[in-house]
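Just one chain is shown here, as C-alpha cells, and it is the form predicted on its own.
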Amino acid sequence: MQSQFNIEQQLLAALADGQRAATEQIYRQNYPIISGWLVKNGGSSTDADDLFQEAIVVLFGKAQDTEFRLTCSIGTYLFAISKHLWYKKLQRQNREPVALHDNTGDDEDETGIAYDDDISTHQEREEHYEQLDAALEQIGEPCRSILKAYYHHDKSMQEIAADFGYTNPDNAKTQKYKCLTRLRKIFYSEMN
C-alpha cells in the first residue's frame, strides 16, 4: 500500500508538470475547507475563489522549484498560504494608503517566512489530529462512539441516552465524561 506522503509527492509532481488532473484533485480535495473557513473569518466566495487560485499559483511555482520539498501535507500547505494572504488583505484594508514596494525583494523573504511559521502551526495541528484518532482507535467501545455521536455528530445528551440504551441524559453525560477523561489519558501518555 502506498502512504500518503508518496501520493502526495506525486499529486505535487504532476501539478509540476502542468497535469490538469493534479490541479482539480488538489481544487476538489481542499477548494471546500479553505472556502469554508474563509467564509467564517468573513470573506465572500469570491474572495475564496480568489484566495485559492493565489495559493495554487504559490503552489505551483514552489512545486516546479527542484530545491523546494513539501514536509506537510498540500492541503495543510495550501490553508497556511490561504491563511497568510487573507491576513495580509485585511491589514492592507485596515491601513491607511498602502505603500508601493520597493522591490528589494525583501517582502517575499517575508512572506516565506510567514508561510513556514503556518505551516509548522498547522503541521503541529495535524500531528495532534493524528495522536487523538489514534487515541480514539485504543480507547475502545462504547466510549468511542460516544464521543463521535457527541462531538463530531453534534447529538444532544438526550439523543445519546436513546441511541446508547442510558436511562436519562445525565447517565449518559456521566458516561461522556468518564470515556472524555479516558480519552485524555490515552492522549497525553501519547503524547510523552
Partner chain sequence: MSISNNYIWELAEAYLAGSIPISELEKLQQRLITDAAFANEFNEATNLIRSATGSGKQKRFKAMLRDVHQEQVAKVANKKAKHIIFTPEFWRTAAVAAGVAILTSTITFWSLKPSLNKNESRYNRISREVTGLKIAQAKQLEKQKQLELDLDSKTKKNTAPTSDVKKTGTGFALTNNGYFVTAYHVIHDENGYGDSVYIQNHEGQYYKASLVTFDADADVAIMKIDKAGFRFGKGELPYTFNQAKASLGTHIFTLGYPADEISYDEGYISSRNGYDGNNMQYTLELPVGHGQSGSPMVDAKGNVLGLLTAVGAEAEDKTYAISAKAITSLLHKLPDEKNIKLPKHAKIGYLTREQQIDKMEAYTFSVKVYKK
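Hand over the structure of the form predicted in complex with its partner chain; the form predicted on its own is what we had up.
Just this one chain is shown here; partners and other molecules are left out.
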C-alpha cells in the first residue's frame, strides 16, 4: 500500500491521469520535506500548502504531454519548482530574496532555466483557462451548465441528456455543438 507505483514514470502517468492514489503517494513523499524547507526559509505553513499544491499542478500540466520524460526524480522536480515559485513570489513582493539553500543538488544553471520555462508555461496556461472560464460565464443558460457538466464534471452525453431533459443523447449533442459555437465566438472575439 505504501508504494503502489514502483517506477517513477508509472507514478507520473497515474498522476497525469488524475488518479488519487498516485497523488496521495506523491503528497506523502514530498510535502513534509518541502513545507519544512519553506518554513525554514521565511514562509508560513499556508504559503507551504499553496506552493506545494501549485508545484504539483505544474507537474500535472507537464505530464499531460505523453512524450514528457523527467530527467530527475519527481521529488527533485517538485522541490526545484517549489523553490523557484517561492523565489518569484518573494521577488513580486519586493522583498529581499532569501538565499536558496541548495539541498537538492544540481537544480541551478541551465536546468534552472528549464524550471523557469515550466513555470511560465504553467502561468500562461492558467491565464488561458481563466479567459475560457470568463467566456463560459458569458454564454448564458443552458449552454453554460451543459458545457460545465460535460467538460468540468466529466458527465457523459447520456447523463447530460437525462439531467437537462433532452429526449436522447443526440439532441443533447446538437445542443452542445451550438453552445460550443457560441463559446468560440465569444472566446476568439475577446482574444483579438
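Keep in mind it's a predicted model, so treat the numbers as computed, not measured. The term rigid core refers to the most C-alpha atoms you can superpose between the two forms while keeping them within 1.5 Å. Positions refer to the first chain, counted from 1.
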property: Large Cα move at residue 55 between these two forms, threshold 2 Å, rigid core; result: no
property: Exceeds or equals 2 Å, Cα of residue 19 between these two forms, core fit; result: no
